[in-house]
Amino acid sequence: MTKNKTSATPTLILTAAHVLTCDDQMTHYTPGAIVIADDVVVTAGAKDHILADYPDVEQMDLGQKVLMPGIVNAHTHVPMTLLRGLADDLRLDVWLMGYIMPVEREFVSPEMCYLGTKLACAELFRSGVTTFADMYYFEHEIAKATAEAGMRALCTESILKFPAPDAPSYDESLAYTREYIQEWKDHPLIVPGIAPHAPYTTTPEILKASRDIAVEYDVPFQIHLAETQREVADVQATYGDRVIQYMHKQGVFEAKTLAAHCVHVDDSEIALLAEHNVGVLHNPTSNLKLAAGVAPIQKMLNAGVNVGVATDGPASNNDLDMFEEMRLASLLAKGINYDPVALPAKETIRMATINGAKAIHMDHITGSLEAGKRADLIAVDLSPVHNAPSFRRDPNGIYSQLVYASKSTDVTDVMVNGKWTMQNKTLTTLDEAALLDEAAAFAGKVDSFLIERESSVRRKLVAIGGVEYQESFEVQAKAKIEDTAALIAKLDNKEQITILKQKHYRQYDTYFYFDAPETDFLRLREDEIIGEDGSTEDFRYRLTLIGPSDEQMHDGSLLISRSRYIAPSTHTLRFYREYFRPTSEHTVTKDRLRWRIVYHGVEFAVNIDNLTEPTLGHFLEIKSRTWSQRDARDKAKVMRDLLTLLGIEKDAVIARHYIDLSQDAT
């Protein structure tokens, strides 16, 4: 029998074929019993001893089942049950920035978070989970729904450097979080906390402000860290440190920190995590599905890091099944270490219970069946055919059975805080059928939104933000030239031409083409700004969506009327290729000398371009844009005079675009 008891008056004794306490010694009683006093564990021990010591307490026999602590799902985003299967088989950046975040901007609301949480709690109970650690928006609603369902949770409010669904700025997110923590601080089921999302979605200022709130209220601080190789590279390029070192320098580890993923960490970073008692939240399925990699869990455990097992959000997993997660965690550790004894089943059960509770800084409340802890427990049926037979020779065999053979469907009973939330596989606190109907209605709305968006390149561009709309008339003239030096000398005609500025670029243009009537092409442009010494001084990236154009010649110049949408380019070429899915693409590279000039009161852009891919030689290009067709015609007349001044005959003007010339050449 466990040595410790509480002074509380016992109200219920549960007996079963196996009782796993998951205490520090991983004590196992067979058969065993647990004594409960309302919402707390009084003691656990051998069945005969418990019944002898407490003869007058109500008994419930669970038969040939395993009675064990409720599982801790150490990291998830529970409202994203409503986004399950929304966009699969994509890279993390395309999945997150191209689909999940745009849908969240459109649909995340207090009502969505409340419904998604209730749906998640139903799934979590059926997976034997009694505690989860969440990170999302509107955590007040998540906490409310979780408490109503009778689930225990760490609910941490997300903080980002850009507008979020529940706050237009991070300042307002911090204020919201402070009020939220104050409201839920002493709740019997909910532990509130704060969650700056990740290094790439926050700033040093946000990290330090979030840490200060966590320390002030003594609540956990949750964050995604070192999930991808790109994240590690970006942090090194920006701050000169690896991710964990960067976090340490920001003072983040002064708070009770829990770090999701930690896939790409080295030995020195693992040592830092252990030194500062940072809980690591291992998400094996999500990391595999998004091709982030496999975290070095065995190294972390060997170094003394508290590691919990987690599903991540159901939009990237796509379920909340912790039995599946435990099995995968153990098998992955063996596979990547080429060691069949790495992460044995007993250690995996520890990670899913007491170590998971330690990782999320809640082990004083839950995670093991010990005196004084909350009565959070589950019963697992060993009788299904996939679990037969059971061997008793090895005392650790019961852990192997649970990790390698049992399934979430074997969980029959769940108790949280001394109250049954599932008995004989029937949920007692949630209306599952009603939740499924509401989820189906929500999915229909998201489907309609995405079907409409996917049909339009413009809407897909708008969805990833920062779009400026322009509908303009442009007058343009282009001519092949041989003597660039002579042309440059003519531009230096100070009596007739005023030069406002001069720049040197190397431009890399990728054109995406689509089978869409609204779109001519989408151009991704990378400008290298070249200094006087020939070195690259800066970079500029932008996207331009060009609609079909109406073109005509006037006075030897090409008049173009078309719509265009301009957006900053903040992702890689690969991202845009996978997000927009063009039917074809084409590349043009050129070295550009550009002058911004005034001639006869009209401002023009004059470019001398050397097309290097494909190799087409040198061209003069003159442009001016306006909002008026009449003004465009007037500018065309002035441009004709400018062309004459520069020695370009009317019949030498080419009424073609570079992309057209390039396609002809290839």
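Here, rigid core means the biggest group of C-alpha atoms that superpose within 1.5 Å across both forms. Numbering follows the first chain given and starts at 1. Fair warning: this is a prediction, and the values are worked out from it, not measured in the lab. What changes on going to the form predicted in complex with another copy of the chain:
- Residue 188 shows a C-alpha shift below 2 Å between these two forms [criterion: core-superposed Cα displacement of 2 Å].
- Superposition on the rigid core between these two forms places the CA atom of residue 488 2 Å or more away from its counterpart.
- Once the rigid core is overlaid between these two forms, residue 114 does not reach a Cα shift of 2 Å, moving by less than that.
So the form predicted on its own is up there; where is the form predicted in complex with another copy of the chain?
For this one, just the chain is written down, with no partner chains and no other molecules.
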């Protein structure tokens, strides 16, 4: 029997075939009983003893079920239930920057956060969770929905160095967070906190300011740390430290810190986490699904780090099922370390209950069935066929049944803070049907938004930002040449031609084609700027979306009218390929000598191009761009003279683009 009893008057005794306390000794009573006084646990013990000690208290028998502490989902983003399954099987950058962030920019609102949280609470209750740790935007709405659902949570407000859905700047986020913490500080169900998002989305100033708020109000400080190898490399490149060392130097660990992920941490970092009582939040599904890797959990546990288990947000999971996470945590620890005794089931149950509570700095409130803790508990039915039969030889068999064979759907009853939130699989605080209807309506809007965007390459380009629009007229002429030296000599005609500048490029062009009438193609151009000594001096990446063009011949030149959208190309070719999903793709590589000249008062670009892939040989190309069709026609006439000056006959002019010549050739 647990040693300390509270002085409160008992109001309810729960009895069951198994009571797992998740206290320090992992005491297991079979059969067992829990005595509750309103919202607090009075004591846990053997059924016979408890019934003898408390003869006049109302009893409720849960039969053959397992009564245990409610599960702690130690890291999630609950409103993202509303983005579940939005986009999957994508690389992190395509997923995040192509889908999640554009949709968040458009749809994250107080109403969305409130609805998403209630939907999440329904799912969380159904899988036996009584406490979760959240990190998102509009945390006030999340706390409100959580409290209304009768759920317990640590709700930490995100701080970013760039504009967030709920604040245009981090100063405003910090101000919002102060106000939010003050409002919720003494709530019986909610613990407020602050969450600078990650090393790569914050600055040392933001980290310190956030830590100061956490210390001032004595609230938890949550952050994503060491999730990917790239993050580790970037922090090392920028600050010269590994991620945990960097955080330590910012004084972050002076706060009650929770660190999500910690996939890529070495032994010295693990020692730092242990020394500073930093809770680690292990998200095995999300880390696999986004291909971050597998966190060294067994090492952390050996070092004495408090590790909790978590689902992460349902957009990268895609659910909030802690039974799946527990199972995966144990399986992965074994399989990855080639050690079948790693993370045994009992240890995993501890991580999902009391150690999770420790990791999120809430173990004084919840995580075990011990005197003085809040009455947060669940009943799990072991009778379904997928868990039959039950062996009782090994006292740890009960943990093994829960971790390796039980499903979240075996949870039948949930109590938070002394109040039932689910009984016999019926939710008592939430209108699930109404929530599902509202969620469907929300998804319909997101679907429409994305379907409209996806139907247009232009809208997809705009969605990832930085686009500049041009509507222009262009006049251009092209001719195959054999003797480039002779042509260059003719350009050196100081009487008629003024050379403004000269450059040498190597150009790698990738053309994406689509089955879309409004789009001609999307071109990714990589320019290597070649110096006089032949070395690469600089790079330039540009993305150009070309609309359908209107082309006509005029004075032997091609007159082109078209719309162009130009954006800096900040992602990789692979990103654009996976994001835009072109129906076909072609590449053209050329060596370009470019002159910008003035001839008869008109500015022209003159290119001598050597097409190397496919091998098409040398071309002269002359171009000029303008915003007036009439001006373009005038320039075409001047261009005719220039071509003659350079020795190009009228019938030698080719009215084709390189990409078309290239496709003819391949």
